[in-house]
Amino acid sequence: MNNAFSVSITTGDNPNDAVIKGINNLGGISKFIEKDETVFIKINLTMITGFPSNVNFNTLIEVIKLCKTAGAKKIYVGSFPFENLTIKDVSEELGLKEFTEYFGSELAFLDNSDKLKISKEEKLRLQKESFKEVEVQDSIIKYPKLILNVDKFICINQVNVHPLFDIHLSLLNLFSCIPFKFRKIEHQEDVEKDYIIADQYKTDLISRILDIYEIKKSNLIINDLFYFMEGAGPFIYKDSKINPIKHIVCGNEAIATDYITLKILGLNPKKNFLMSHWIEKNIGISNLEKINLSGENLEDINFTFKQCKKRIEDIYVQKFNIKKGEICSGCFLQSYYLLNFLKTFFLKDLNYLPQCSYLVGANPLEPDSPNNILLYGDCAIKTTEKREFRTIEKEGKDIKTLFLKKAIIEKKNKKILEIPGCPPNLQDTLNLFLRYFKKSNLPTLNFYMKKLNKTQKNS
């Protein structure tokens, strides 16, 4: 292999620093940005929780006054937010419109979330004007044409610790380049067993993830390490921890710079499933051990962190009993973050609610009681449909006798709550959660959730 590939591990007293020194490592920005040029810059943008489930402000600003004095004519900065949220609902709450305008640049609102009441006709036109359908391996991937039209791309990662995938590489950020919506992994057969075991939904969420990774490929990647959230994260979670690890990596290809950024974290690059993945595909890359490495020396970095649960039955949420059964990567990811979003933003609401059986999965183990079962997901739902505990024995009336004996009749269990989806989506799954508990038992949630709402149905 040639060293086309080039990465930079570099350190500072400020993450500011630590980008100059390894942008000027792997030839200075003008090597990347020419005078005149439109750049786009990915930065996260994932919740309204701010830094580190957000970019760090400061090596944003770093790397927008590095553009300009590059001397580049436009500099747009964006991202897709998760699930329901809109960029004008992050914007809003953090200022980012008027963040990004004071530097220079223009906070890109893909979503055309920034145009209020306008009329459906005119969305479903901005929405066809705004993408571009780009075909990738058989699939047709809605992608935006703001970003595929600029001259240059910047991929600024924030580095977290995540639930599938060890760590939220430079490929997942770039996944955020079209929206939640496009993302999203859904099987609408029956429960299959195969799909389960075989962990499909895995397979071919990885694969959606390297199809966008190619569609347009970044000129600079930087994989932000100065603050690491360890423990629960990507998002702000009750159990998530900020470790100032203080390095910065920048490199010229997503894949080697994600690769180092492994090394550097003491993981094996060839057992992360992103990784291991895009390795047997043979994608681009023919050895990625021979990439051009400058700065620090890698093996002088020894680095351990504290990495999320990977059993669904390890997270302590007060009030749920968690009941797994066969759980695939869709059903363990959404309710890893449903269980954390819970015990973290609604601690107060939980000590309203009765004791409650969480199934995932499919064939999930036995609830504790017959009362309040939460069936997460088409695989507990359906694969539960026989058991005992959908039917309750109650002492009513024989009307079939003549003098109406006392009897002991099977009836419908109401105490069960069913979230269907495969997975569920989590603005769904909180507001069946509101109506089954009642919206007087669990105010802050309700409260929140009628905010979101509202923008929903505003945007």
Contents of the next structure:
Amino acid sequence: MNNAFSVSITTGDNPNDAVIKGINNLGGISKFIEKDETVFIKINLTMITGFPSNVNFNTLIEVIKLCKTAGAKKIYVGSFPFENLTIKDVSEELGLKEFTEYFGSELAFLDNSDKLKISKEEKLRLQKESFKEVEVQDSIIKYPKLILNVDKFICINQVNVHPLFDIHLSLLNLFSCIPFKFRKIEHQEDVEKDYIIADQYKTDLISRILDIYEIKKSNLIINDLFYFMEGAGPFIYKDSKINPIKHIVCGNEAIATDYITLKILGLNPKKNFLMSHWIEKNIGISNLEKINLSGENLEDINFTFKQCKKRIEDIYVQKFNIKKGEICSGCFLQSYYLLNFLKTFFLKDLNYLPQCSYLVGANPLEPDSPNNILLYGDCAIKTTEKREFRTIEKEGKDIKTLFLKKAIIEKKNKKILEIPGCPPNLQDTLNLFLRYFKKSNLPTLNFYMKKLNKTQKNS
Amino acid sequence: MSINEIFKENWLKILDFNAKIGEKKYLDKSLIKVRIPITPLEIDPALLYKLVSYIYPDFVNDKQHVLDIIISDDRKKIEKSYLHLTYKNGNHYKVKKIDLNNESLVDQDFKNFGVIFNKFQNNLREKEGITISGLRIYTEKAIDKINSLTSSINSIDLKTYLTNLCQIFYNLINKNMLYIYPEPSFITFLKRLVRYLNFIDSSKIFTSIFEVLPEFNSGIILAQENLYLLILIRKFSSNLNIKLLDLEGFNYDFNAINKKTFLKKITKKFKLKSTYYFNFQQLLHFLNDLIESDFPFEQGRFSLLLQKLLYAYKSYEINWHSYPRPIIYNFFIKFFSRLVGYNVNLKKLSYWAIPELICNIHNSLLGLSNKIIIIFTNLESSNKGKSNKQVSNAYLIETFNGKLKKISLLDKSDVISGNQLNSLSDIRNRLSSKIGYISSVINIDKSLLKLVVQNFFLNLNRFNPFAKLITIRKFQNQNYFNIYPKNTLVQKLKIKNLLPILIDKYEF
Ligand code: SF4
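Alright, leaving the form predicted on its own aside, put up the form predicted in complex with its partner chain.
Shown next: the complete complex, the earlier chain at its head.
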């Protein structure tokens, strides 16, 4: 990163105007795209939900139009969605294939989910053909060949609040250039205390995010804050709200663009986990402080916003008493998704549930009662193996007296739900909930899971 | 410019009646019939008196004397002024022409009505020794409009009248022809509604609603202490009939706990198909909550209002009654439907959970900022077969942070080409490029809406599972209902899976 970084901050009546101005400030689209070049536009495409969980399609339309005016030969649009969703699932529910085609681009089915009824072998072959193994640092990462092979790479990132990294930076957007299963940080061995204390999950996650960023650098980055999601994010939850900040930040380099975006939002980039890690790994902050800024004056912009809840015990979910132990970012992030998801869609189900103790992390606090204890994650399961609540005392016939006399006997507490994983995954957790609490007590979740499983089966 | 004779004659009759009530004079009610002002609806003046005294305090104001001023269209000159004297609660007993010609008006006055109000208030205090509680200012054009509405009141049918009323109300608000100070909450609410409907002509909305209503012949009883109002309402072919009656003269046992016999008698006597009984006070409370809300509603407020509505709906035989009894409350029907896996006990409707779920699903699926298009078609009037749907109306609905931002009428040419409805995907993409990203396009045929109203809201007493099933099935027929992009949650919706979400397991 030794070239001059240029970043532009623009505003306008609508995102379309603001993005045009932003790109013009950087020298115009022809500075980025030349005639007959192929372009890949990386967007946020997370779930079957509306804006701002996904990209602002108005901004996307404008960028496609600009690429066409620059004479781009082929424009691809794409991303990998969240968890087990395929690109086809999201495309069908949002009508994306036709939408992108209408505007003269093509939705890239990077996961080959558009190929109908093909054998498993064929699928594997396609996967091999579509991904290239790239060596970064000490690891091998499977990266889509399509993105590697295009001439120009643009990233449009819808900026929302994020529970772990304050805001959804373009670095996080670029991370979903690879499928969710390759993004997951899973700890297979027994969890050691150091892993949690050092928050190795977060360190590993950050390293992987930065590795992906290094593989293929974007030529043009657009951090779209025109409608900024605050309160809860990056997906749409009950407490999510849109704040019309009406600014767009464009730049020729992701780190530099994110750096300015953080500053616009009144956040100290040096305190941002992603940014500070990068600064530590690289030559330091000096280059970032020499960014060529154009457009609006950074000093004149002063936004305050409502952050996500940063402690899971602050996320209030009816009937869930959170008992936290030593916890790393893995269980925090997954718990954040789970608890927000529950409070958004399952008000009725929660009302049917009994009071539960949600134990998370190593050596969690004592549950309120021996009934309905949810042990979330391997740490909570392993470190409570010998805890008193694992057994209950019951009156029964004493074996020593050949069942003639009554005695207090110890039994395994069956009112415990173990949710394994380091960290556990959302869909598996919800399926375990259904089994433990019974479908009849979770009518909304049952309905939702049926639809989700069906959607995935169909694709 | 003066108000027409038909209106005037009726108004004077009402004033005369109210004056006599005020003076506690003996009245033979049966001899007089008046019309509700500016409507063709005939009513017993005593009933009107009672209705006004119940409705006025909540919806207009609970004070006395109102000043009406007619001004020139350029808003510079006062043409005429009338003082309406009132004993209490909006029941005027006397109208008095007064001279305010020496008062002048300037444009500035219309920016702050408090100032004009005080000016006239002082004038009247001095001249008449009277304090007014309200001021209504009509331009000459407004009087023209009201005259055009009332002049044919005796000869036009109710449907045409209501369409005209919507049109005139829309014009009065939209074109600043009427000013009321202090502005009653229902006028403020209606004004905001019209603004958010992006000034879509309200008569068009009325006609659309009227079209999807199937034929019916019902009675609605609004009851509370000392008031038993029966509204006979009948829709047949393209006509509508409404009659208002005071039930007090009919010698019924209003206090009977079992309303069934009472409602049965009414149904038979007036040859109705069904009769509904509502508590008037509760209805007024709900309407008051509605109009006191800031429109468009915040999602929290919307949830609360919907919760109240669903709670009232679930409280059958507590808050409302009907004859015949809806078949769904029949023990055997409930039992058998439960046996085949359909728990349809409406008394356990999840009134507390449904509104929030609707809001959260809306936000999540369509987004916190979204635009959707709803196209109403009319297969019944398409004579070239089902593939050639006639488009009635197409609306663009915009929401932001879950709050309605705007509803506007789309030009038909945006959705059809050569008389044919374009594919929904084409409409979505083309309009996205023109007016911004469209999340969803929904096409619904009016005949399907009609079936829904008929089978799920009106014919509640008939056991006709097939009609209901056919209606539900039609949602899967793209000629009647279509949504783009396809939404598995909506398209593959099965009532059996949905019922546990809508109906509670326990009574809370
Ligand atoms: S189980 Fe959870 S808290 Fe423990 S190491 Fe794994 S992710 Fe971290």
